[in-house]
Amino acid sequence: MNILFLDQSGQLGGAELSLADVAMPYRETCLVGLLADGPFRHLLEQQHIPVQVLATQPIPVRKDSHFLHSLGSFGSLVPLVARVTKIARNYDIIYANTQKALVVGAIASYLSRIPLVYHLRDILSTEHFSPTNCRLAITLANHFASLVITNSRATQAAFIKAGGCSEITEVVYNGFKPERYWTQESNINAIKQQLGLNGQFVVGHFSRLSPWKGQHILLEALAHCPHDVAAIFVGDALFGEQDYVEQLHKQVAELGLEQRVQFLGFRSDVVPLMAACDLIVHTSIAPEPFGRVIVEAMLCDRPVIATATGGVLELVEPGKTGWLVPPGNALEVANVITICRQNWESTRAIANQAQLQACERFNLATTNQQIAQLLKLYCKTD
């Protein structure tokens, strides 16, 4: 099956990492078309997945764009759509992985008569997108997509609630290769020594730095934890959110946490960094579509505290595979961190159980098999 994958970003977000895994089985017959250049292209090239940057300039539409702004950007899409349409005629399926990719892919699908698949990895609600962009995504998916794959039941429910056709939706959880998350003890010790974390109870937060990801919640919680509890933040601002980064550093100073907090920025060695933590905390204040970091932490055999909202509710079984806390409740986060630290034997048992379940529930081989079956079912080609 020949597939033209489309993604709007050149950055390495969760959607892009998942797309690389989905595209891997088709790398002999597919093309990943990017609407922006960046590290994602380099990752695909390293994995020998054909990739091409299709856009000559960024699409000037943001998640919060209003109608007139979105309408005004249409003119800049015309050359890109024409290019994608021409390329698409050499493929069996157009597979849109992000919302901007959906816009381009839907028009190209109509013009080329090539079936369109939309892999929805976002909660389509006004907490994440403007009403205009929500309506646009729903309208395009309903009228042009043969199949909408959602990465959780929460994502599917939000799509349908916003007006999406339930008949074309199927849930497929993100998949992972468990062996990627095995780390040697010597590597863990080296990282702890490098970061000066020996003798501390280390809490890790792995996400891009963004207000809705809630890094400020963990900082507030840390101020209520024992003084030997330290935190590392792995990730950086991606989409014009540098003001939030400055706010976080200011908060660290105001709370007197300079000796207990490290911002490590974007890192390629996420797995050993996770393994070097005693606990992984997820603090999003708005519903997560899935929660990739949570599953990765489980696969690293790290205990997880996560916000009880969105797709996270499908990943964590409270008291058995992790802990759930209300969104925005820093005191409860601090309380659970302290409980985990004080009851380490039972905490480790929960982490072990979570790892076993994650290996079974979120195995990449199963995910790719499900997607292949859906593509054959929904996207019959001559």
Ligand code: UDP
Second form
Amino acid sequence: MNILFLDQSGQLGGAELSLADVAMPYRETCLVGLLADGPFRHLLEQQHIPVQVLATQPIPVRKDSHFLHSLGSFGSLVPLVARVTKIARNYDIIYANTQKALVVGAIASYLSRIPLVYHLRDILSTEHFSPTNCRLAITLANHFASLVITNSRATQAAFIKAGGCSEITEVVYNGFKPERYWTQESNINAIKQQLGLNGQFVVGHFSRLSPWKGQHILLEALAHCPHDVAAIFVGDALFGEQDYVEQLHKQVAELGLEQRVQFLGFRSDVVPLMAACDLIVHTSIAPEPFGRVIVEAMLCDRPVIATATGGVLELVEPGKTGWLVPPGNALEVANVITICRQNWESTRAIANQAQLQACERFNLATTNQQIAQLLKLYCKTD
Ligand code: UDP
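Given the form predicted alone above, I would also like to look at the protein as it appears in the form predicted together with the ligand.
Shown next: the complete complex, the earlier chain at its head.
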């Protein structure tokens, strides 16, 4: 099956990392078309997945744009859509992985008569998008997509609640290769040494820096934890949230946490960094569509405390495979960190159980098999 994958971003966000795994089995015949250049292109090239940057200028549709703004940006899409339509004629399926890719993919699908699949990795609600952009995505998906794959039941429910057609949706969880998440003890020790983490109880937060990811909640929680609890923040502001980064640094200074907090920026060695932590905390204050970092922490055999919202409720069984806290509640985060630490034996048992379950439930081989079957079923190409 020849697939033209489309993604709006050149950055290494969760949607892009997931797409690389989905595209891998098709690398002999597929093309990943990007609407922006960046490190994602390098990653695909390293993995020998054909990639081309298709846009010559950034697409101006923003998450918060209004109706007129969206219409205004339509004109600048014309050359891009023409290019994608021409390329699409050499493929069996157009596979849009993000919202802007959906806009371009839907028009190209209409013009080329090539079936469109939308892999929805966002909660389409006004907590994340403007009403205009939600409506636009729903309308395009309903009218042009043969299939909408959602990365959780929460993502599917939000799509349907916003007016999306339920008959074309199928839930497929993100998949992972468990063996990618094994780390040798010597690597863990080396990282702890490099970062000066020995003798501390280390809590890790792995997410791009963005207000809705809630890094400020963990900082606030830290101020309520004993002094030997330290935190590492792994991730950068990928989509221009520089004000928030400054706010976080200010908060560290105000709370006097300079000796206990490290911001490591974007890292490609997430696995040994997770393994160097005692506990992983996830603090998103808006519904998380899936939350790759939660499953990754489980696969690294690290206990996870996560926010009880969105797709996270499908990943964590409280008391069995992790802990859930209400969104935005720093005191509860501090409380659960303390409980986990005090009951270390049962905390470790929960982490072990989570690892076993994650290997089974979120296996990349299964994910890719499900996607292949759905593509055959919904997009008859002969
Ligand atoms: N990640 C990374 N380096 C970093 C921070 C995060 O490679 O410095 C990865 C992380 O391991 C995960 C992805 O980025 O695979 C984030 O996905 P998630 O679903 O948690 O959040 P999203 O970015 O999609 O909102």
